[in-house]
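Shown next as structure tokens: one chain only, the form predicted alone.
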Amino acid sequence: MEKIKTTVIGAGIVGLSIAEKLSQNFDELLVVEKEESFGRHASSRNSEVIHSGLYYPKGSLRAKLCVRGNKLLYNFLKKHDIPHRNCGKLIVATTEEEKSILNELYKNGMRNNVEDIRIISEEEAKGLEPEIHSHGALHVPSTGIMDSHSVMKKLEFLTEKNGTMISYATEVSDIKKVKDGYILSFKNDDFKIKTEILINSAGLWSDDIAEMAGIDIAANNYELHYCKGDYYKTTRYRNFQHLVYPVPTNISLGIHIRINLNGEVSFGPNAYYVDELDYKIDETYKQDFYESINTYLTIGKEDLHLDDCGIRPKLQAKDEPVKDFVIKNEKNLGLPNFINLVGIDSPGLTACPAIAEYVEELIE
């Protein structure tokens, strides 16, 4: 049986960030990924937004790691010349009543040390984005967009350059706790490895990995729910200068204007729970998109066309409040150096370099 000091399960953007960070200082590091290549799920099916950190409760991991990750991620993008754009965003009040929500978001952003945010008038919002109608907006300059595939490609390159092996098409089927570590078995393979440090960054399957390690996921509130979101695209508009968001809902940031680095415009995601991992989409929610978008931008149904979708791993039932990230050394559950990451949805993409720092600090 081969022995590896540290093993990371999952090669999404978070797993790759952790591996790249650890590979700078750790010997004998392995990454295993069930898919044929990196980032095949949540990491590549999202809005590619660099978030600011203003939405999340003060002191939460989401808040701290997003604000820290925002700075680290921009530095990484600039250092490696990865396509990105610090475009900023507007969160718009679509009614007079929603202006109070903007004020609360502003206060929360200030508590989280989000820089340069400010409430702007309807007139100033119109000056920044002439097509948008609102009753005022919250301007968030630190928000941006990036090419997430290029980020993951660079992380993969740097990780392997530092001597770490990434093994694709390698699905964990069993984890056995032993005195001085963990024995991993793999699907369709008799090969086993023993590892002292095990990092669960399996995304949509992170609750399954936690359960394999012996954690009662129901008792610890680690059970994931699949939350799906669709996107529609349009050719009616191009080259918005900012991302444009409505005020958030209890399970998502709302159907927003998504722009890519080529200036193309799409809308989404919405949010609804599903029982299976299925990326098929249809026009079931087209009316919802049409009505939501038209609260801040005039568009016809004929100008909305299905684009793509993604699925987020949500750590709450449909009627429960959003919970924080789970990023823990599970030594209190009798699993020392089993570093458990569960429910890493938005803003995980932004927070990934800060998550990597945090994980390194948890290892004993």
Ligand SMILES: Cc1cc2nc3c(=O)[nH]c(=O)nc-3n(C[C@H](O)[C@H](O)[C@H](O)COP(=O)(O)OP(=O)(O)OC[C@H]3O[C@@H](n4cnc5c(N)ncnc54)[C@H](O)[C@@H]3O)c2cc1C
Second form
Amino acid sequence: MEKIKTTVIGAGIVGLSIAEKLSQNFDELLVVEKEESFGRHASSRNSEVIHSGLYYPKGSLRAKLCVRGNKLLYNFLKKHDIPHRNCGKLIVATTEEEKSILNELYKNGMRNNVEDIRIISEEEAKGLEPEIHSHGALHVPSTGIMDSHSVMKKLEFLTEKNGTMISYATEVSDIKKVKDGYILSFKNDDFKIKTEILINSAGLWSDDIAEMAGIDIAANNYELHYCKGDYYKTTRYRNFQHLVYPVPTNISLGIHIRINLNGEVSFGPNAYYVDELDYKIDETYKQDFYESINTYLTIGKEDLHLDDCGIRPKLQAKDEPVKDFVIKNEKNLGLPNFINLVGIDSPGLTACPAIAEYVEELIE
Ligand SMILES: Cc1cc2nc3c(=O)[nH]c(=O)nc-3n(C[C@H](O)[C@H](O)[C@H](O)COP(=O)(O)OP(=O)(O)OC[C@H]3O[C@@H](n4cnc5c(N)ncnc54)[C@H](O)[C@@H]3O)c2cc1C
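The form predicted in complex with this ligand is what I want next, because the block you gave corresponds to the form predicted alone; please supply it.
Whole complex next, starting from this chain.
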């Protein structure tokens, strides 16, 4: 049986960030990914927004890792010349009543040390984005957009350059805890690997991996709920200068304007719970999109066309309070150096370099 000191399960943006970070100091490191290439799930089906960190409760992992991740990510993008734009965003009050929500978000952002945020008037918001109607907005300059595929490609390149192997089409199917580590088995393959440090970065399947390692996921509240979000695109508008968001809901940041680096415009994601992992989409929610977008931008249904979707791995079940990321060394559950990442929903894309630092600190 082959022995590898450290194994990372999952080559989404989080697993790749962890692997890239550890590969700088760790000799024997392996990444296993069930798909044929990196980032086939949440990491390629999202808004590609570099978040500021203003939404999350002070002291939560989400807040800390997003604020730090924002800075680390911009540094990484600049250092490696990866396409991105620090465009900033506007969170708009679509009624007078929503202005109090902007104030709460502003105060929360200040508590989390998000830089340069400012409440602006309806006139100033109009000056920044003439097509948008609002009753005032929160201006968040540190928000941006990036080419996340290029980020993952660079992380893959750097990880492999440091001598780490990334094994694609390699699906972990069983984990056995032994005295000094873990034995991994793989689907459709007879070989096994023994590893001392095991990192679960399996995104939508991270609860399954935790269960394979022997964790009672119900007792530990690690059960994931799939929360799908669709996007609609339009050619009616182009080249907004800022991302534009409504105020957030309990389960999502709201149907916002997504802009890409080519200036193309789409809207989403909405949020609805599903039982299956299935990326097929239809027009069930078109009316909701139409109504929601028209609270801040005038658009006809004929200008909205189905685009794509993503599925969030949420720890939060329907109508429950928002839960924080789980990122733990599960030594208290009798699994030393099983580093468990469960429920890495938004802002996982932004937080990924900070998550990687945090994971390195958890390894003993
Ligand atoms: C609709 C949507 C919009 C979002 N927008 C944003 C945004 O704008 N900004 C932001 O910061 N975040 C955003 N997010 C969140 C962000 O996309 C995720 O937090 C991030 O991509 C999670 O990365 P990951 O590597 O943990 O998961 P994934 O990308 O899902 O990667 C997990 C990997 O593990 C592999 N795997 C699973 N099981 C096994 C196994 N048994 N063996 C081997 N490999 C396995 C999978 O194949 C997969 O490649 C959004 C998410 C969604 C769904």
